[in-house]
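Taking the form predicted alone, here's one chain by itself in structure tokens.
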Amino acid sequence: MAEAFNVVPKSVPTFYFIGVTTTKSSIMQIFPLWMEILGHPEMVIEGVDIRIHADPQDYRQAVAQIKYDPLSQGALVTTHKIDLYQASQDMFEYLDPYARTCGELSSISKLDGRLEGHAKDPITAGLSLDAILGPGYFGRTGGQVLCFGAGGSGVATALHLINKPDPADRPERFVFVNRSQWRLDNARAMVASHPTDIAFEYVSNQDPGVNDRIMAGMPPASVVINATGMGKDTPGSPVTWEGLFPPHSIAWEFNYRGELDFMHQALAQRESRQVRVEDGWVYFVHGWTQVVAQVLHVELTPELFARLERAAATMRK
């Protein structure tokens, strides 16, 4: 029996933005921005907002919508990466090697009649992080990577990791915290499949006390990362207010918008501990534009992309 799906003819191209609560992005603002300077001024943005971990068929009909519609354009995916991807991946004609290596989907286009899937965090997070620690990082300070979070961002990081070519551009350790444990061993099946140098280690838990304990047994210099979206998309922080950040550690707040628990807890630090606090906003641009890219098939030049990170920053909020 075939499958049904709403689909919901358009009068005007769109594209989507598959996520939790959309409508508090400042994308809503900057997308007409790059829409006039991408010279697609009649393209307007439309938001998704599914629940997390929702029912298979919730992120099926949001890509059927995008699949039998002719002015659908296409979609960037936050949050929902590897579940949308578990649930749809036989709905795509072409799936890119990071959206197959990492179980994940971030931008959704079409080409040629056919849907295609790409997992944009390998590039994105990449671009973000090598902006944030400069060459030779981890070489020059011995740090390593604490990650809270195994979902889509988290991975792709590692993955960026495991691929620099530069022993001095990887760390020795990468430690994945996340609270369910699928998303772990999807992490490790990851890894697995790469050769690597570095040293990955799982830890399951959910109890922000012990993940303050892993945090402070981390050397100075390391990389701490929050990839959970809690402080965005779900309340609180993975450490507490006691947890101590390594001293001289760089803290990365994958988010730009909400509570940011984690970056203020960070931030209390950064002269006590003498903490570097990175928000997510970087990577929020890295990746929209990545994505944005993709669906419209343009080229992002690295003249293009300062236009576009320009017309973003006026709307920051």
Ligand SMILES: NC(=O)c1ccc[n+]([C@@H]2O[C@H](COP(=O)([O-])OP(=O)(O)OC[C@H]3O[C@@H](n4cnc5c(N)ncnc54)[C@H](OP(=O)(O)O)[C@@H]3O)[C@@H](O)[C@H]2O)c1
Second form
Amino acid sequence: MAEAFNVVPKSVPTFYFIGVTTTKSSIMQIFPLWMEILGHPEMVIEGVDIRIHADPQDYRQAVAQIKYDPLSQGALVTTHKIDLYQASQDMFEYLDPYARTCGELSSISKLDGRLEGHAKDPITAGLSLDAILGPGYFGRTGGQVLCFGAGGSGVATALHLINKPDPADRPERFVFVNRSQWRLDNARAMVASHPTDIAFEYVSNQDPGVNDRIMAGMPPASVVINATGMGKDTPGSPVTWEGLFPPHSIAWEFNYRGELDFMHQALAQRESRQVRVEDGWVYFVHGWTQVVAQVLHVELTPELFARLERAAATMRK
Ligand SMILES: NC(=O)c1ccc[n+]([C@@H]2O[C@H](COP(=O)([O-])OP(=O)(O)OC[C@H]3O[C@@H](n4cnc5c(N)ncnc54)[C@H](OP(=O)(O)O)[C@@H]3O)[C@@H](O)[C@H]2O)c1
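How about the form predicted in complex with the named molecule, since we already have the form predicted alone?
Let's see the whole complex now, leading with the same chain.
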């Protein structure tokens, strides 16, 4: 029996934001400014809130709206990148190599009647990490990476580091900690399909006390990432308030809004342990500009990115 979708015909060009709490995002204020700059003031943004690990049919419905409605132009997908890919990959006429390698997608667009899916995170997580670390960070410091969360963005970060040609830009060791085992298996499969000298470890855990001990075992100057969504999508933090960040480490919270408990825990150790704290704002701007450029088919030159970044900064909450 043919699948039944509830496709709503739009009266204006519509760009979707598929996430969890979309209306709270700064993009709702930034998007109209960007559309003015890009010469598409008629384009509107619409949030699609889907609960975490939703029914596959919910993801297929969101994709069908874009695939079958002519004025639905595309979407940025956050949080659901892997789940949406798994539920709906057969609905796409084209999936880019990163989407197939990482088993996720963050951009849905249309070209010449084809529905296209791209995984932008290996590019956008990478651009953000490079901006935070600068060249040669790992060679210079001997730091390693501890990544809480082996979802779409965590895996993309790992792929970016695997692909670094200069050994000084690659950590010796990268530890993934994730609640479910299947996400770790997914990360392991991605790593196994690439030659790499980075020693990857996979820990299935959701006990913050255990995470504290893992964090305590990381060398100085390590990069500790919160890619779990805790502190925004769900309450709390992967570590406790007693957890000690490595001296001179970089704590990178992938989000820029929400309670951001992990970020506040790291900020409390800024002086005592010389922790540098980064949030997800730069990642947000790179992520959105890449997908908007893909959906609108515009070339994202450094000059255009700088204009969009400046406009976004005026709306930062
Ligand atoms: N600033 C930005 O623009 C930007 C860009 C990308 C991502 N992000 C944010 O980063 C977060 C992650 O994004 P994503 O796309 O990677 O999401 P995702 O694919 O859902 O990944 C999150 C991962 O974290 C794991 N996790 C959740 N709670 C955990 C816990 N207590 N302990 C260990 N692991 C836990 C989940 O495991 P299970 O399989 O057990 O659920 C899941 O594998 C989201 O909040 C997203 O908004 C922000």
